[in-house]
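We begin with a single chain expressed as structure tokens, specifically the form predicted alone.
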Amino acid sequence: MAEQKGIPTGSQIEVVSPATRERLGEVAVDSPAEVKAAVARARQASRIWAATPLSTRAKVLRLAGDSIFDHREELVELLSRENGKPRMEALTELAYVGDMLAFYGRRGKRFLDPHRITPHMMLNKRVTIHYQPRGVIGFITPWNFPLILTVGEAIPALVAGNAVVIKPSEWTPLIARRGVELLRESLAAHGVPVDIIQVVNGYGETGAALVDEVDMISFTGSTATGRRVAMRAAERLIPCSLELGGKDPMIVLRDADLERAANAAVWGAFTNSGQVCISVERVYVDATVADRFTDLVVARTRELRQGFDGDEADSDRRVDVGAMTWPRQIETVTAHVDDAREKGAAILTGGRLNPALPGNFYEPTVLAGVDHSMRIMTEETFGPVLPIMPVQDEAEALRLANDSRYALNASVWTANRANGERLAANVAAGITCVNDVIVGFAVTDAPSGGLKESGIGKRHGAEGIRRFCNQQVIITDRFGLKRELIWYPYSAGFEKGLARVLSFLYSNRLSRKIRALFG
């Protein structure tokens, strides 16, 4: 199906499985007017929802999670078919949704309860910070994790008291629609206005209309589109959070456990067919162990089972690597591999569409002989390709790892954990793992997000729910004096006294004299 834009009201998006080529269904395209109406309904519902105690919101959402898992098999099969991923990876998306419900359901109150701070100077004031919902949060989401990045991402916004309107990718609208339907059914059973969470479908025009109506926009996708979203949000002076591209490096030092590192590189590069913003996209390995490491990676890669198992719940058959979702992404992967080959890289395994399978199955691919003159080492590939480059030492590895406009995730591999953490602290990345990959996204206690052109803002942890809130500071006088010292009327005497106090508090010259006097 060719990408389309500007589809008129009433037209449909046909959804075809990238794995089986079967027609799965269709959704109607929402016009800007329909988006505006959806946001208006959400805003009305949000007033009731925001007035509901946070503990009640959290409890209701946790109960709604039961509906998700009661329909586990239906969701796994639909997700596998629509996205092309193996059953195991589809189940992982459900696990994430469950974790979000449990994590923010239990800790949301602690993150959002008003808390006091003690001013360093104005001790006669009591200061409290409150968190208020922003109103309606818009989500524009991609196709690579169509349940995690729709229902999963909406949960902290809902716990915080907001309403949510989601614009899923036009390539994977069915799983988002079904996940939201299940939540709405459960919420309605508990008396919650169902319009606190809605889905609108369409292409760029629909997404732009959403940005024009909501109180905050959360975007996950390409850097190029993220820029356009940010510019449109800036024109309206609404906050936005962006998780964008990555070109995540893996640094393997000579003392690393090569078996574990190789297993991690293969999974980190090929899980979800490489369609992960935090996947391993380039490896820098110490030259003294590069051959051994590469041999292990190639051997593990050749053992991978590729195909589709989405409708085989009762079978023992399982696959490791599924299909790619977006046909245009296959063009990017092919172009990067061809560019590397033309510039001297060697394809050790893979390097083509799988001729034995009918769908968008690009073979897991390992490249050697690569360098930074090649697109495969500098541009986001977002597919099942792993380029491996030998380096002389960790200094060269660090320099090359940081030679990127992206800075999302990274990993360092070494037997010396202290040295690994030291090196990790110097890698330009939002999260760097030591002797692990991708796991940062599963540590929902810690903030997750990118630097440079990889994004703005954080998800997860306290920041992951507070980003959906307006911070309100309340300052209360403690003593009730008739007037403050700096209120009218001004006097020369008070001015001179204040000047002496300021000199005492803030003059470095005076501080040096005092230190010299008292040793």
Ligand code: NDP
Contents of the next structure:
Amino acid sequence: MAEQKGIPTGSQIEVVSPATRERLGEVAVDSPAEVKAAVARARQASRIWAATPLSTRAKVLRLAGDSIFDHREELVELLSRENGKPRMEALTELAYVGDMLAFYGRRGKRFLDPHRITPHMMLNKRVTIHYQPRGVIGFITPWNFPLILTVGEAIPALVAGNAVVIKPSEWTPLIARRGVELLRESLAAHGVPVDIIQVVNGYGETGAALVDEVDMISFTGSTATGRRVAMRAAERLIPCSLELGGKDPMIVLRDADLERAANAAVWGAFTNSGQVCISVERVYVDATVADRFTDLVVARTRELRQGFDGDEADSDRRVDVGAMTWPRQIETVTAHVDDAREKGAAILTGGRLNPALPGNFYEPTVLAGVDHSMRIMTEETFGPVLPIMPVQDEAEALRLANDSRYALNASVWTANRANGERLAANVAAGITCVNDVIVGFAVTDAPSGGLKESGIGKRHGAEGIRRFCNQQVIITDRFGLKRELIWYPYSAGFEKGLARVLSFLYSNRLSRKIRALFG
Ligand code: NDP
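Output the form predicted in complex with this ligand next; the form predicted alone has already been displayed.
First the chain shown before, then all remaining chains and molecules of the complex.
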């Protein structure tokens, strides 16, 4: 694929398939002025949308979602061609969109309905918490899940009553454009202002212009760019949520089911060609079972079928591993593998571009003899590489797993679930699975997001929709006295009385005396 960086504003972005090398289409780059105009239209539309009852919003969106599934085959093929992923993985992106519509369509009201709290002290006040839409939410999204992270991400923001403006990756703009087009057609048919969901296209300048205009920015991508987005959001004092990189560890203890663990490692490392922020990026396996585990992993990896099956709807031919989407990511993968090899690692399988295929197909790769002096164990590789490192015991595995600037996801493998959960609680990660991988993203009821340099904020669950809302607290006086005790005029008598009450309520000396009295 030709490098596209640096094409000036006003030009076109040409999209070429990383799998087949065919030209798929083009989109126009939006200038900052065009981004500003799109956000202004979104803000206008959001007023009508926000005033629509949540139950109606959810219903209209679910109907709009039907049109996505009516065009399932078209979308699966486009996703597969544009991103390079196998059909099966393209289909899971549609499944996620369906799940978001179903989950927030059903639960959104429960998460966002005003709710009362009982104050622990000010019992003479009635307190209610409300959730108001923020206005226009901007999404800057990457190329690895170009439908999930655009249309899928937008759904909770829309259910909450916001308008959204999405800047998809310049490497995969077509699927976002088509998905949004389908939603807009359906929304128009239901009398909803279509500008509640829009796409703007371009590079860093377009993304930066979006951050300059919206009421909240949601960014998924690299830690370096995420930091720049957060700095601009801080200048504007708008909320931002950041889903950044990961270097997710897998800890395999000696009592683990090695077959399940090996199958999980292979899928967890190579699905979507490893271009998953929560993929398995490094394995720490108990030395007593390391050889057996590694043999199983290598055998499974060699069975994987690599290629393109995007246009194979009518045949039974399917592939397991597709192409890598971003050519520069192959450079990162190659640099990490070369660095490991130079420092003494062994390549057990893979370690090169697939010579039998025309596109960006990097072979699923397994490395042994690795350690933390190597980039492959410490930097995000974001490609189909699985380094395996034997460890002496649980403590060493835990220390190495936590020796990272990232803390997104992790997994622990053991026959003893209670021990697994105990160990999992000590792993620095937003989500740690016991005897499973990646599944955290599918448990959409639970908050998902990173610690350390992996990000700020959560998607999914109640937080996943409330983050798109301003929380508003309403406090109502219950008794209507002419004046409250702490209002003017201040008096010495009230001050003394208050001091006595305070020492009764809060003095440790008094509570020590009471404890002594009652033994
Ligand atoms: P980046 O984070 O570099 O960029 C994401 C998007 O933001 C791009 O369109 C970029 O434009 C744009 N952008 C750049 N600067 C700004 C700015 N100041 N304000 C707003 N937007 C801006 O991600 P990439 O897609 O280029 O991938 C790079 C790395 O990110 C990968 O190597 C991988 O490690 C990681 N990554 C992580 C993902 C995750 O899910 N956590 C997903 C994908 C990638 P431009 O390209 O012109 O710079």
